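Only one chain comes next, encoded as structure tokens, the form predicted alone.
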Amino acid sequence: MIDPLPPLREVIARHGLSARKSLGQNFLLDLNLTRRIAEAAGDLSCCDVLEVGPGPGGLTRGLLAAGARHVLAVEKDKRCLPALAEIAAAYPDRLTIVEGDALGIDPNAHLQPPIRVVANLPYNIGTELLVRWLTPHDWPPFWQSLTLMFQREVAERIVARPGSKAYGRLALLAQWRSTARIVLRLPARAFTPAPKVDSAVVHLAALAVPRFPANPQLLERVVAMAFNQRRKMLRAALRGLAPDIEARLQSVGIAPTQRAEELALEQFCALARTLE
């Protein structure tokens, strides 16, 4: 055990916390695994931590036991609040619980920098939250790092390299402004209820400045258009960007007959700069 609190199965049974599909819930009950996820986030003793969708609090307990300075747990499911309150009582002044939707909460109102995000994200909002955290108005962002659990195929899309089937908008978005790597893989059977797919934990460390210069809005537009028709040659997929798109592609060393999945991040950034 990582703390004197009851096992998670006992907590779930006592509070009647069956996982709800509508909330994208799959509970991770093995406290050894939640401890490993917390450890993958690095030294938390000098950081505040944002956790989204704590559920019955398995990862919350892992973060606090790992020495997190303070944890903000944002939970939409009212049923989980009493179980989280028991954890707060066991770790006085180190856990703040906020009931609500993570998409509508400003973590800066509750946390002090440096801030790290560590979460077993609800499947139904995981990608949307990641994109929001990667595309703030100002950079660097409020977070120092993100340590997040996703369905395995989403995790593989985040770290994908050019030429692979998983390579696309999510990989470029993540790798432009952070260093992303998979740090832990978890089989479906580790969860209750077991989902249909395996999961993986991705660690993203924010870069002080993006890896290559580019206008964020323009880069996003170029990448979105290129991958929306990924089987088309770039001269066709990007025709709507500029009437002389072939010449612009050639000016940065990209063959107009290439396809989106063949281009490296640096090439997309170079193309965005020529269009600005």
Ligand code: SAM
Second form
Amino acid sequence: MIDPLPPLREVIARHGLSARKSLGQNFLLDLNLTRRIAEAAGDLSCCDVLEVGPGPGGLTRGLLAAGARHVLAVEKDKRCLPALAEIAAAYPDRLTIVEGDALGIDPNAHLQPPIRVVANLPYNIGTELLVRWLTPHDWPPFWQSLTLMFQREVAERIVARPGSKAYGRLALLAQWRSTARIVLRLPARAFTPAPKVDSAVVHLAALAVPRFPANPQLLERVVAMAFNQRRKMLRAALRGLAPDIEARLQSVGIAPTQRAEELALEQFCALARTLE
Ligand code: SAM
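Mind pulling up the form predicted in complex with ligand SAM next to the form predicted alone we just looked at?
Entire complex below, previous chain first.
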């Protein structure tokens, strides 16, 4: 028991919350597990937390039981609101529920820094939200950390190292300005209903400044072009970037015959700097 509220199965039955695939609804019903996810986010007692997609509130309850100062929960499915209101009543002044699409809401209007984001994301918008949080106009971002559930394959792409198949745009984007690691792996059966694939929780801690200097737009362009044709040698994949791309690659110690997946983050940043 992490709180005096009723078990989630009972909440779901009472409010008729049958899971909808179109909303990416795979619920976590084990409150000890949701509390562990909340704890993996770090100390929450001095932070406001943004949770996207609370559903019937399993993770929300984990966050509140773990001591979150304040939780802002953004849920698109109206049907979940009465169940979430019961949690808000059990934790006076610590839970704000906003009905709406997380893609269209400015969380800063409701939150005080420092802010952590913790969510069991709907699969259909998970990557889009992550990319958005990793590419704000200014750095450091509004968040101190992101603790997010993804399909395992996506989680592995976020933490991937050079030379691996999973290494690509997402790894470079995440690792340039944050420290990313997988903190928990969950089998599909941990969810109700069980999805087709396993999941993992990734924790990303924002760095105060990027790991290596580079212009964000140029870095993004170089990385996107390099991995769009990841099997090609860089001199071919990056031909459209600059007429003298071979010379530029060589000037920062990259052989034009290398392929994107062999380059470390530091080398991509050095290459982006030559294009300033
Ligand atoms: N947090 C709950 C849990 O762990 O059991 C539910 C997680 S479920 C994977 C994803 C939740 O996101 C669902 O409740 C769904 O209704 C909600 N959702 C889907 N699309 C959304 C969107 N665009 N904005 C906000 N919530 C969304």
